[in-house]
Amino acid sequence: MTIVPINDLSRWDNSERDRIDGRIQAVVKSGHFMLGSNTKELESQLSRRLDGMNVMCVGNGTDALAVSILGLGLKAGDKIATVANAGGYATGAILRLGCIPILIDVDPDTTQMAPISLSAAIVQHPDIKAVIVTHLYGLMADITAISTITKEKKILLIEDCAQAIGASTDRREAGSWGDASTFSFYPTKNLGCLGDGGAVAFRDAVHYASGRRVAQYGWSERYVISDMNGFNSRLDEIQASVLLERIQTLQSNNDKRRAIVRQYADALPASHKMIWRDDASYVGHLAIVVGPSRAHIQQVLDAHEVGHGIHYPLTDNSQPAWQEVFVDASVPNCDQLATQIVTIPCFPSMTDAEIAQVCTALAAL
């Protein structure tokens, strides 16, 4: 046996690597390499994904949450409402901002935040100004839910969509909820680059036109500073090629990752669960394994040449950075899953002999 790794970026179809070469080429030649015809194109590919919200490109994903909440009006000490299981993305764009973090606990079966937990933190909290949902692992949170709410209270709705690009429940796409969302193409997303890239829709024109001012130095005008908010993210035009070529086959890609999914699922004994579900509301970013003991997975899975990690091993609330921020906080959920979780390989490109590799270690749990 060889080990199976958790994801492997190496791998490329020749016809794939082709294409893309020629895109790339086709840029170099053009000498445009920034705010040109492909990053225009992916926006507008994108936009008719998400029920023609209005979509600007940014350089990553943390950029794109930092935008996300500037592009709304939120303010220094605004509350934002998010999970403590996501690892740390979008409590530290609200920090960054100046902003106060009210962490959520999650449903402890989908590791996704619970509607009833959020309902009770408003309650709480009766001035959050907005909630920051992210669908992790791929797998879309209660979105019809907690949209209801933040629609009763007049909350802003930003959904998080790094892991779950492609995703949908009741034929709507992640991202495509709220009053704005998020993405990240870094290279081991579902839709991933070359390097580093990512995204924000926006509902509402005025937002849409409020973050790109933000995105590119606080400009109203070419030199004017409007925004003191004001700097510089942008997705390159190599950057958006590959990703133009790549957005083709995102569909069957996820499909693939849920098919993986759903035989280690089949694995499993009744013990242990995989984090996810059987439908379009999962794509497969990541497999999680959720077990009684951590210790056991990972030596059964070591034993078996198996690759592992974990996503993520430390709450929010437990970051030492931050945890006199979170002094009172208070998500158990999170934190008994932060020391059940193990990661196992999920990536398009895996092999019949891997996949089968895996659930043979699965199956001795």
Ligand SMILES: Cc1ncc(COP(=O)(O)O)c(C=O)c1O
Given for the second form:
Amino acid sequence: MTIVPINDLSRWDNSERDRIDGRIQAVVKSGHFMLGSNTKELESQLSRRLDGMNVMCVGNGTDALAVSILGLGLKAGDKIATVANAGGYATGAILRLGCIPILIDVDPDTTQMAPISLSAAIVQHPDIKAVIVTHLYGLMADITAISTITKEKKILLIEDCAQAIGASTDRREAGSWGDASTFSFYPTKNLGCLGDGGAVAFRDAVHYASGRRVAQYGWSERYVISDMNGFNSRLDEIQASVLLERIQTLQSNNDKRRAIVRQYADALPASHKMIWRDDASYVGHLAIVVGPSRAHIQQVLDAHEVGHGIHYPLTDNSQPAWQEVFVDASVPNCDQLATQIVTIPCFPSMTDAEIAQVCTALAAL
Ligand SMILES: Cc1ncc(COP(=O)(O)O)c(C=O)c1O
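Provide the structure of the form predicted in complex with this ligand, given the form predicted on its own shown above.
Following is the full complex, with the preceding chain placed first.
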């Protein structure tokens, strides 16, 4: 038996690698490395998926969050609600821009933002200006309920789709429900490039224009800085060309990921559960097991040579850098889940033998 890895990006489909090589060579030959036709084409393909939203590519998913906040016109001191169990990416962006994060608890069954907790937070902080909802692990949050709340309360809605590209609810893709949405193309993501990459989508053309300025030095035109918050965040043409190749297999790879987790769910004893749904609202970014004893799950996985991890071991309110920010935070479900969750292997190039090895381990829990 060999160890089943959590992920393995060195496993290439040779024909895909040849096609990607061809695309990269074409960019190299063109001499056009930034803001060219590949990036434009990727933006328009993403826009078509996202109900015609205005899409701009940026350097990574973290910048995408910052650009979304600034593009929507949010200012230092504005309150932005987000969950505490999603790796701290949204909270980090909120804090970096001088905004105030309000932590929302999650539904313990889905691990996603609980609409009821969002409503309670809005009662407590009627001046919340925006919500960042992360579709965590590739599972869509209850976006119908959350978008109903934000519309009714006239609060801006940002969807962090870094882990959920291609997921949909009622045939509407993650990222097309809010005022803005953000994506990461980090190599391990469901749509990954060969380095860093990201994108932001804005519903409103004025917000989009503002986001464009922010991500290009604050320029309104070449060398004219009209936005105080400008920095530089762009996707390069080589990465865009890789993504144009890979976006063609996004759906089939998402289906493979979900099929793997379906086998895990079938193998698991009733004492444990997978965080997933057997429909298009889950795209299997991460396979998460929850059970009464994490140590037991880890022991059994080790005994069966199955790799594992934790996403994420610390909630935002437990991060050392943010201790003073969150003295009053109350997110008991996030805190509890952080002690229970275990991530197990899930990637499209897993072999049947590897999937069977994981299933045997799960059946032994
Ligand atoms: C939910 C979520 N948001 C944001 C990010 C940040 O993306 P990036 O690593 O491209 O900056 C990640 C990536 O790790 C993520 O998982």
